[in-house]
Structures are given as structure tokens and as C-alpha cells.
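Below, in C-alpha cells: the form predicted alone, a single chain.
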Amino acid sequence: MRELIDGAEAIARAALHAGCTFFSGYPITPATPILLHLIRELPKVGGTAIQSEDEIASMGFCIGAAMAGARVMTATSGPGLSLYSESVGLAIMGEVPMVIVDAQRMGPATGGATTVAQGDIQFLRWGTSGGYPVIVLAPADVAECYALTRRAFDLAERFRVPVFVATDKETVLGKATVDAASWDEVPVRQRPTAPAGGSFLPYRADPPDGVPLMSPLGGVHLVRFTTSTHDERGRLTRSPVEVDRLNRRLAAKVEDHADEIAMVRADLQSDADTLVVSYGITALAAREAIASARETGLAVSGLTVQSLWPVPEGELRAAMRGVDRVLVPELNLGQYRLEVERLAPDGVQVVGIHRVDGELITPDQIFDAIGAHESPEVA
């Protein structure tokens, strides 16, 4: 069945189908429609949706609900994400499985509330103290909003981390006709929980990159939850051995599984001398530009990055093998281009195509850069 829907409804529907039972958010353009959809739909399936008094409360409600056994999601935009920051750190330290949707808009500060942008890319990775890794997925269209939201819930359960869905104003609010019956129904695993009998250590994880089993707060086990560095019992500690073990594990459980998390859409040609690396809304323009360039006889490869963090380094390196230039279109001043430059082989030119005027990058801009003999940075 084909229907006309927007990214907000696709995200909300994916959350419901992924088993989300709790949502809390504060109204903010352009994320508000996600809140409105779930306030209407979650109670129909026995779930709870709360419009909280502010963004800080939204995160607090979600963290508490997740630790009590719920599957949770929240949604905001850049200014709200700033207020989420401290609680994101708490979710990392407490190993809280949750999904956070960031519907990006122009910044800084309140910026352009109804203006498209991709300016939160580095902030999503580095926006809380300590520098510990997170997982960030980036859908490019309505269908991917559905699939990647489901994937986000699965990864949250797998690694006990906050997982971000980095979308944008155009994708969330823009409507598209899609065949919902053909959407990718990504499986979402059940939350592994500790057996009721026997002793339980809430942060016991044997491998260096291990993920502890959960037991809901208020259930059969004593569970301590703290914002501070702790031992396996959840007790505060200053033991160098225990502190080192915890901090290395919090990083390793994500970084050592980057290949498991990696998601890209590769469209490569063996004789291409130009590669276009894109993500999110700009990937749609990139795909059209690549198709047009090929019609004129140019050999061009494309790579759409769906998992921005951790960076899919193996896939990026493989795609850049044998090319002379890499074009990176994005609605910021070159945030993900930095990661591509870091991985590019010697002699490969990395060129940014950027807009920060509130307008989308067009296929013609990318097409012109593909065809240029010299590729100056496009402003």
C-alpha cells in the first residue's frame, strides 16, 4: 500500500514497531511532530508518552524508564540537544539503552528554527564530557527513517548505550509517497536480562568489551545506579584498576564493534576517479548527480554513510581505493569531511561542498564539482 507520509511519522511508527513503550520530549521545531505522533499513538498500545517541562526532564524521564525496564525514545533539535548533553553522559556511564532523535536545524543557538542544516554531526559525537563513543545513524529519506530507527533500537539493546538518529528538518517534515509494505523491517532483539536466581552484579561484564546484563530497577535484584565511576556492584570507587577497567570497557564495547555497527550504501565503479561521500538529506542530491554524471560518460562512485559514528573506516578506505578525488557534500562547513580526510590515502584530494545559507545542496552543484578538472571548495 502506497501512502504519503513524512519522516516524523515514519520514525514514530518504527518506534512503535520496535517495541517502544515510553517516550518523553519537549516541543521544539522540527522535532515536535514526533512528540505529537507518539502522544497520540503510544497509549493505544499500552505505552506512555509525556510532554515534559523541558529537555532536561525529558532525558531524566527516559533514563529512569529505561532502567525500570521500558524501551524508550526521545526527540529534539540542536538547542535541545545542548540541554541533553549532561544526561547523555549519564546514559553512557549508567549504560542506559535508549534512542535519541536529533532533527537538525540551522544553528548556533536558536539559529533558524525552520531552516535545514547538518550542523550537529560533530556535536553528536563529542557533545558530552569524557569523549566516550556513541552510535549515530543518519537516514536520507522517509523509508530510511523507518529502517534506521528500528536499527537504532536494536543497537541500543545490544550495547546498552544511547543511540542517535541524526535526521534534519527536511527529512522529518517533508512528505514522500512510499510503499510501507516494502519497508525494511529490521529485527529488534529482546533485552537480555539477568536470571532471577543467584547473585547479581549490575555492571559485571567479563570480556574487556563486554555488555552487562540488565535487571530492572525495583525488580528482584539490588541495582545501584550512579553518575560516577563505579565498580561492578555500582559502588563509587577510586581504585585505579577498577576505574581503568570500567572506562576502557565503556569505550571498547562500541569501538571494538565498529564493523558490526557499520552501515553504508555503496554504489562503486571500478574505473571511477571521483568518489562522492554523502549522508542524510544531501545523499539524495548526490545520487541524482552521480546518475547524471554517468549519463554523460563520467565514471563516478558513490558512498552513502548511514552509520556516522563510529566512523565506518573500513568501508570508507575501500571506497577511496583507486580514486583521485573525494567530494563530500554536507550542510555545514566540513564536519564529516574531517573524518574522510583523516582516512584518505596519500595523494587523494578531499573536496568539501558546503552550504550554510539555509538552502539544500543541489544535484547541479555536485554534478558541476564531479565534472570540474580542478575542484576548488564549493561555498
Given for the second form:
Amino acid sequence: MRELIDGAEAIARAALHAGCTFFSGYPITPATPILLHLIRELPKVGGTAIQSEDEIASMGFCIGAAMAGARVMTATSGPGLSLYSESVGLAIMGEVPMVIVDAQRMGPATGGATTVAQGDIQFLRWGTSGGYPVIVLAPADVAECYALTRRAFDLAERFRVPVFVATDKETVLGKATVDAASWDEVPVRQRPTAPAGGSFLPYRADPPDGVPLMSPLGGVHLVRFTTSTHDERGRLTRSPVEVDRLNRRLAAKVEDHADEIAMVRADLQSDADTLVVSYGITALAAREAIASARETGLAVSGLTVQSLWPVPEGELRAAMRGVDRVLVPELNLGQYRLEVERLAPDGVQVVGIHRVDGELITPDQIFDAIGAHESPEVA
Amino acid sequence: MSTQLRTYLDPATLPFPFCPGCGHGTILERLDQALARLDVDPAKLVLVSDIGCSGLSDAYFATHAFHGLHGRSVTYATGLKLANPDLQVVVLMGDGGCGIGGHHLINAARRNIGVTVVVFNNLNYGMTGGEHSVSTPPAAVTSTTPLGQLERPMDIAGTVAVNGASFVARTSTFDTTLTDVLVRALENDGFSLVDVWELCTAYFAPANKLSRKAMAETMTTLGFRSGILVDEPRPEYAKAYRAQHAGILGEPALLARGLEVRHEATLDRRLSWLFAGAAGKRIGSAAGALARGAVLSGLWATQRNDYPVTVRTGYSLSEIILSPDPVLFTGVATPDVVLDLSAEGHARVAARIAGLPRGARVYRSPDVPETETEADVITLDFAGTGWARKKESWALMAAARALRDTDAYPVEALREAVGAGGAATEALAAVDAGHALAEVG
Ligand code: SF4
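Please could you give me the other form, the form predicted together with the partner chain, since above is the form predicted alone?
Zooming out: every chain and molecule, the one shown earlier first.
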């Protein structure tokens, strides 16, 4: 059964299917439709959705609710994301499973409220003090808004970290035809919870995963949650051994599982000279451009990165093997290109295609860039 | 005074870490007594602490504890309570937290969320070195007002009182009834705040010769009443929310959608459309109906809208792609069909119309400016119908007419696509009228 829906609806449905029980958001274009959907729908399944007084409160409500046992999500855009920043740090430190949707619009500041952009890509990764990792997934279209939001809930529960869904104004508000018949067949990942009996330490994390088991505040175990550097009991500590252990674990629990988190769509040709690395809405133009280039007889590879952070380094390195040049189209002035450059083998040229005029990068722009390289004059 | 039956303090952690004579310890002891008197289940009790010296408090209790960011404690408390209304949630915050997080205090009071806020109000920031806070009285000397405070203090208790808190008290650590006041605050189902004035013996008290007597005089001078200021129970938010929504439990409408393909499309290539009109003239909804009709006919469709941030004024554009195959890139560079319906939209798309190739079609309303183009231009005769004044139906009418000419899919599918909405009767009539719409001249 096909449907014509927008990304906001796909995200809201994913939340409902993922067992989300709590949502809080503050009205902001273009994320508001997600708030509206969940205000209407979450209470029907016994959940709670509340408009907060500001974005800081959205995060506070969500973090409090998550620690009381709810499965939580919030949604915002650039200006709101800026206000989320300190609380993202709290969610990292306190190890709060939560999903944060960033419907990107043009920045900086208020920027263009109804204008598409991909300008938050580095901010999402480095947007709070300390520099500890988060997970960021980037859906390219409406169907992926569903699939990656579902995945975001799973990863949040699995690693007890904030997981971002980095989408954009066009994908959230634009409608597309999807085949949603099998969407809800994906099983829901249950929260790893401490067993009722025995002793419980809220921040005790055993190898190999280094992720503490959860127990809700108000549940069978007494739980201490804290924003401060703490020991396994959740008590403030300045012991260098304990401090070091905590900080390394907060990084390792994400980074050591980069392979498990990695999601890419690889469309590689063994004799390709050019690789196009893309993500989000720009990936659609890239895929069309690659198809057109192949129709003219050119060999071109494509790699769509669905999990932007942690960077799927193995997949990027493998895709870049053997090519001369990598094109990175982005609706910013070259943010993810920095990651590609960092991983590119010696001699491989990394070229950005940028657009910050509020319009989408078109398939023709990417096609021309592929062709410019492949034509004999350039070679 | 009754003898205390139990304590919520964790003896292994005591004594408190506060400076000698600091009021914090007194407040925590009184709070412990109040909790004991109410026999609160420690497994259902969450202490949410803010930042500052008072932020250390939760660690001395054997209860659930939540220590969060500066000024945001009330937001965590709200989230905890919303997720589990059975919890007894107590916020421990200083006057500093009331300043940086004042917005949350006001809104928690308005909401009447069932949390109890205990303000450790010592008129300055202790932990960071005696800086002035929102509650520092006029002329007081602090490390950031060395010549005396010029600002008027915030009336913390009064602020939440006028904003809907159902229990509010202002008192001090010298108040022999402090435990009783805290008991009443904890008993209140809704939002409670107890503003407890106290001495910071490291900074504010010595710098300003603040004593029990001087504290009382300061309150009087400022016109800040003490005692119980509000005790007016009203429905607690988390419970009220559940009660309000109890009747709508069931399957979310969002999960019960889907379009069944019941018509057959003849379209064998991609066909892109550009709707250009004015806000409020149902441009997006007409374009959406066209796209839905395509899906009902087995096609793949996309819709991309463009409009200014204002809602009821300015242009409204919608780009539609209909295709027998899935569509990736949803942008439309050169549309096959343009519906040029008003001056506002026309101004945005005139250049694109001018650049259209032969074979493209422009359906224009007679009141938009004419544009030189190689495309076929069809001027629609809305005036010759009964729809001349119903401009908000023109987009749907033009779509129906263009659908007839392009033969992308059967008009019955478009009728079915508009049939679902509330304004279905008029929309169906518009489709029929549009389908038969004549050209001017
Ligand atoms: S600095 Fe002031 S508030 Fe902090 S513990 Fe000492 S006396 Fe109390």
C-alpha cells in the first residue's frame, strides 16, 4: 500500500512504532509538524507530549522523563539546537537514551526559517563542551526518515547516548510516495534494564560494551543521576583513576562500536575514477547524477553516508580505494568534506560542491562536476 | 514536636560539607523531618538538585537523586513527574538557580506541575565566591557589587504566586515552623515553592552584617510578606493531562493511513508541475490532491512547497513530480506544466516561464501578467463559470483542466483524492468544473 506523506509524518510514525512514550518540543519551523503529530497521537498510546516553554525545557523534560523510564524524542531546528547544546552534554554525561531530530534550516542564527540547509553537520558532532561523541543519522528521503528514526531509537537504547536524526526542511516538509506496508514489522529493541534483585550501581559498566544497565528513578533500585564527573555509584569524584575511566568509557562506548553503528549505501564500480560521497537530501541528486553519468558510459561510484557520526571510516576508505577524485556535494561550505579529506588516500583529490543560496544542489551540478573530471582536457 | 520515626539521610555520608553556620544544613534537616512526618516512600522520592553549594545536598540522602545543570532542575523534575505521576519530586535550588532558571519556575507554576521547590535563598552565590544574585537586596555589598547593589531583588515567592503556584511560602531557617511549612508544601498535589531565606556565613552574612534580625527587617523594607502566601489547591498537571486524554486512548490515526491503487495511469514518463499562486488560495492542497490522485493511480509522486515565513500573505509555490518510477531528486528545474494563478506567485516564477521550451504548457489565470515564452499558453476562463469569485478553488480547477490535457491519470482518481477532506463537496465540484474549464477566446 503506497502513501504520500512527508518526512515529519514518517518520523512521528517511527516514534510511535519504536515505543516512544514521551515527546517535548518548542514550536520552530520546520520541525513543528513533528510536534503537532505527536501532541495529537502520543496520548492515544498512553504517552505524553508537551510543548515546553523553551528549547532548554524541551531537553530537560525529555531527560527527566527518560530517567523515569520513558522512551523519549524531541525535534528542533538550528536556533533550538543551539539552545539544546548544554543539555546534550548532560545527556552524554548522564547517559540518557534519547532521540533528537534536527530539521536543518539555513543558519547562522535565525537564518532562513523555510530554507533548506545542511549546515549543522559539524555542530551536531561537536555541539557541546568536552567533545564526547554522539551518534548522528542522516535520512536522504521520507522512507529513510522512518527507517533511520527507528534505528535512532534502537541505538539510543543500546548505547545510552543522544542520537540525532539530521534531516532538513525539504525532507521534513516535502511529500514523497512511500511503500509503508512493512514498516511496523521491524521489532522494537527493548531497553537493557538492570534485574530487580541484587546490588545495583547506576554507572557500573562492564565490558565489552561499557554501557551501564538502566533502572528508572522511582523503580526498584535507588538511582543517582548526575551531571558531574562521577564514580560508578553516581557520586562526584576527582579521583584521577575514576575520572579517566569514566571519560574514556563515554568515548569508547560509541567509538569502539563504530562498525556496528555504520550505515552507508554503497554503489561502487571497480573501474570508477570518481566517487561521489553524499548524505541527506543531497544524496538524491547525487544518485540521479551518477545514473545519468553511467548512461553516458562513464564509470562512477557513489557512497551515501547514512550514519554521519561516528564517521564510517572503513566504508569511506574502502570506497575511495582506486579513485582519483572524490566529489562531496553539501548544502554548506564543506563540513563533511573535512572528514573525507582526513581519510582520503594520498593523491586522491577531494572536491566540494557547495550551495548556500537556499536552493538544492541539482543532479545537473553534480553531473557536470563528474563530467568535468572525466573529459580528456581535464585529465 | 513529634520524635522522628525515620531519616532519609544517608548516615555514611554525613556530616554535610557546608561552612560552619551555613543555613543549608538546617534546611536539609527540616526537609528530612518533613519527609519523615509524611512517611514518604524513599523508593518513590526523587531529590532533584540544582547547582551551587545546595547542589551538593542530594548526595547526603538515601533516595533517588538527580543532579543536573544550573537553573534547569525544575525541567528535570517536570519530566520525571510527567513520566511517572506517582513520584514525590523535590527540587533543591538556590537563589542563583531561580535567576538563571526563572523562566522554568514561572512556567512550572503556571502548569501547576506536582513538584516541590525548596529555595535555599542566601541572597548571593556562595560556591563561586559571593557574587550578587537575583535576590540580593539593594545596597548589599557582594564581590560583583563592591559599591552596593543597584538592582531591585526578584520576589521569588511572589513571582510564582502570581503565576499560578498552588502553594507558596516565604520563610527562613530561623522559622521554628519550617518543618510544618515544608510538610504542607509536600502535601500539596500541585506546584509548591518554599522560599527559605538563610545565611551564607562565608560571604553574604559577614559582608553585609546579615543577622536573623536584619533579615527580617530586609523583608519588611522590601515589602516581601513572609509566611504562607498561597494555599489554593487546583488540579495537578500530570494527572490533569492523563485525565484529559483518557478518552482518546486507541490507535493513532497516523498509523492507519494508506492509499489503495484503484485507478490506472496512462503516464509513461516523468511529468513535473509547478503551481504558482498566493498564500491562502489552497495552492499546496490542490497540488497535494493532484499528487495523491497520482498515487491512487499507481504512480509515484513528490510534492515540494515553497512559501515565505508569513502564513496568509505572499506567494505560495508547489512543485509536483508524477512518475511511473520512484522519484529521487524532488526539485523541478524545467516544469512540463505551470499553473500560473496569481500575481504573487507569478513574480516568483516569471523567469522560469520565460525559459520554458516548446511543448511545455502554461495555464494562466487572466489576471496574471503575460510572459513571452515558447511554451503553449492557455488562458483559463474562470469568468465564464460560476467560479469567478472563488479564487481559492482555482488551483484545483486548473489542475483538473491540465490533467485532462496531459492525460496523466483518470480524473476519477483526482475526485477520490479530494473526496476525503472536510470541504469535499465544494472540492469535487471544483474538480468537475475545472475538468470542463474553457479557454479564453
Ligand atoms: S559558601 Fe555560603 S552557601 Fe556555600 S556552604 Fe559556605 S556558607 Fe553555605
